[in-house]
Amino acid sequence: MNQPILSVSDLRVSYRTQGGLLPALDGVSFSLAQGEALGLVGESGAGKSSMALALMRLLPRNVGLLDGRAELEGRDLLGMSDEAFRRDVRWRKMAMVFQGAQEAFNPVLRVGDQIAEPLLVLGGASKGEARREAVRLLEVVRLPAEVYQRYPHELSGGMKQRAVMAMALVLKPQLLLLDEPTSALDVTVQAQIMDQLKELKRDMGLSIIFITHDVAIASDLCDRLAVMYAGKLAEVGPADAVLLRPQHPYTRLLLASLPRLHQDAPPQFIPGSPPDLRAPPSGCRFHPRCPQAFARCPLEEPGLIQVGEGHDSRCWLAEVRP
C-alpha cells in the first residue's frame, strides 16, 4: 500500500439530544492510501456520514462531544484553526459530494456560477479563466458546455450528480467524500455515474471515501471496503476478502441481504434493529441481532482482530477460527 494520505485514530463524535448524548462514531481509526478507494457501508445510523462530516469540519451545532485525531498529508484536521482549515483544506485538498444534489445548489443562480465561485473566491481566478475552467470541469462529468447557463431545476437527477461532482473537483482536492451519491438515482444512471467516479480515480489520481448503504454499489468503486455498525467498524479489508470471505456475521447477513441473478434462494433480512447508542448493548454490540452469538459475545467487547492480511473483524470468532 502507498503511504496513507489520510489517517484516522480513535475518531469519537456525540450529539446532545434530549435524551442525553448519542454517540455516533466511537473510537473509529483507518487510514486511506493516495488513489485509494474505502468504502463505508453499513445501515442508516452507523455512523458513516458523520464520520465524513466530522473530517469536513460541518459537524451540526448539536454536537457534544468530537475526539480523537484526523491527519490529512500529516496535518492535524482536527486541531486546527477554523480559518487554516478553510483556507488551505476545504476544497483545496478534500472536497464532499453531498447526499441529495438539489440541496446542494442554490435554486437561483446558474449551475455554472456556482461551480466557477470556488476558484474566485478562493482560486484568485479572474471571470474568465473561472468560467473556462468550470466549462472545461463539465466536459470532464461528461456534461454539456450549455449546463453552465442552466438552473438546478432544468437539470434531471443524474445531471445534477454530475454537476455537483465538477463543483467539488474545481480546486483539484486530492480526497473526495461522497455521500450516497448514487440513492436517489435510478440503476441505468447508478451505472453512468459509478462509471464516471472510476475514470476520475483513474485519471485524477483521487482518494475516494465512498459511503452507502449498497454493499453492491461500493463493490463496483472501491479497493477496500470498511463495515461500519453502531458507531464502530465492525469489518475492514481488501474489497475482495470482505466480499468473498466475510469475517463478520454482519458482513455476511448484509451480503446475503442482497439480490442475486444466479441463485434462486431470495435476499435474507437481517433480524432485529440498531441499538439504541445512549445504551448499547453490553460485550459485542451485534449479539443481540448476530445468529452466531455465544456466552461471550455479551460480556466482553472485541477489538479489531487480524484474520488475514489487510483485513480486520471486530467478532470473537475470529480468535476461534482456524
Ligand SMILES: Nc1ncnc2c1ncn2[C@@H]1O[C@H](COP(=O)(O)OP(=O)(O)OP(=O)(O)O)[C@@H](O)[C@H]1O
Second form
Amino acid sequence: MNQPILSVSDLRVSYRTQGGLLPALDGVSFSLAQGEALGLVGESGAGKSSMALALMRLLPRNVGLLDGRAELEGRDLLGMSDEAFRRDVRWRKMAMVFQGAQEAFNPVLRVGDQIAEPLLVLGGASKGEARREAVRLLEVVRLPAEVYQRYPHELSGGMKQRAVMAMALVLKPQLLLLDEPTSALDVTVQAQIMDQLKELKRDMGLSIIFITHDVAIASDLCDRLAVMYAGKLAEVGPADAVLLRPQHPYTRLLLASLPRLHQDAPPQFIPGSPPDLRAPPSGCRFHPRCPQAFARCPLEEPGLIQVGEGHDSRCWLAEVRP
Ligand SMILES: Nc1ncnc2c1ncn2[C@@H]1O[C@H](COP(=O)(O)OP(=O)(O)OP(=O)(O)O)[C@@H](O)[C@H]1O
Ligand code: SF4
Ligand SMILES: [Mg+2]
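For comparison with the form predicted alone, provide the form predicted in complex with the ligand.
All chains and molecules follow, beginning with the one already shown.
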C-alpha cells in the first residue's frame, strides 16, 4: 500500500441514550492509501455514519465517549484543537457529502452562490474568483454553467446530488467521505454519479470513503471493501476478494441478498435483525443470526483473522481454514 492518507485505530464512539450508553463504534481500525477508494458497507445501524461523522468531528451533542486515534497525513484528527481542525482540515483536506444532503440546500439561495460560499468565507477569495471557481466545479460534476443561477427546487435529484458534490470539492480536499450519496436516486442516475466519482478519483487522485447499504454499488468504485456489523468491522479486504471469496457469514448473506440479473434464485433475506447495541450478544455479535454458528461463537469474541493478502475476517471459521 502507498503511504496511507488516513489511518484509524481502535475508534470508539458511544451515544448517551435514555437506556444507557450505546456503543455505535466499538474499536474500528483501518487505513486508506492515497488515491484509494474504500467502501464501508453494512445494514442500517452498523455505525457507518458515526464513523464518518467522528472523522469530520461533527458527531451529535449526545456523544458520551469518543476514543481511539485517527490520523490524516500523520496529523492527529481527534486530538487537535477545534480551531486548527476548522482552519486546516475540515473541507480543506477532508470533506463530506452527508446522508440526505440533497435536502440540505438553502431553498432561498441560488445553487451557485451556495457552492461559492465556502470560498468567500473560508478561502479568502473575491466574489468574482469564487463565482468562476463555482462555475468550474459545476463543469467538473457535469452540470451546465446556467445551474449557477437556479434555485435548489429547480434541480432534479441527480442534479442536486452533483451540486452537493461540487460543494464538497470547493476547497480541493484530498479525501472525500460520501454517506449514501446515491440511495435516493434511480438506477440510471446512480450509475452516472458512480461514473463521476470514478473520474474524480482518477483525474484528481481523490481518496474516497464511500458509505452504502449496497455492496454492488460500492464494488464498482472501490478498491477495498470494509463490511461493518454492529459497530465493528466484520470483514475487510480487496474488493475482488471480498466479492468473490467472502469469508464472513454476514458478508455472504449480504451478497446473497442482492438481486442478480442472470440468476433464477430469488435474493435471500438476512435472518433476524441487527442487535440492540446497548446489550450486544455475547461472543461473536453475529451469532444469533449466523447460519454457521457453533459452540464457541456465543462464548468467545473473535478478532480479525487474516484470510488472505490484506483480507481479514472476524469469524472463528477463519481460524480452522488452511
Ligand atoms: N445521536 C444519536 N443518539 C443515539 N443513538 C444514535 C445516534 N446516532 C446514531 N445512533 C445509533 O448508533 C448506531 C449507529 O448509527 P449510524 O447512524 O452510525 O449507523 P449507519 O450504519 O449509518 O445506519 P444507516 O445505514 O441507517 O444510515 C445505531 O444503533 C443508531 O441508532
Ligand atoms: S464466529 Fe461463529 S457466529 Fe460469528 S460469524 Fe463466525 S461462525 Fe458465525
Ligand atoms: Mg448512516
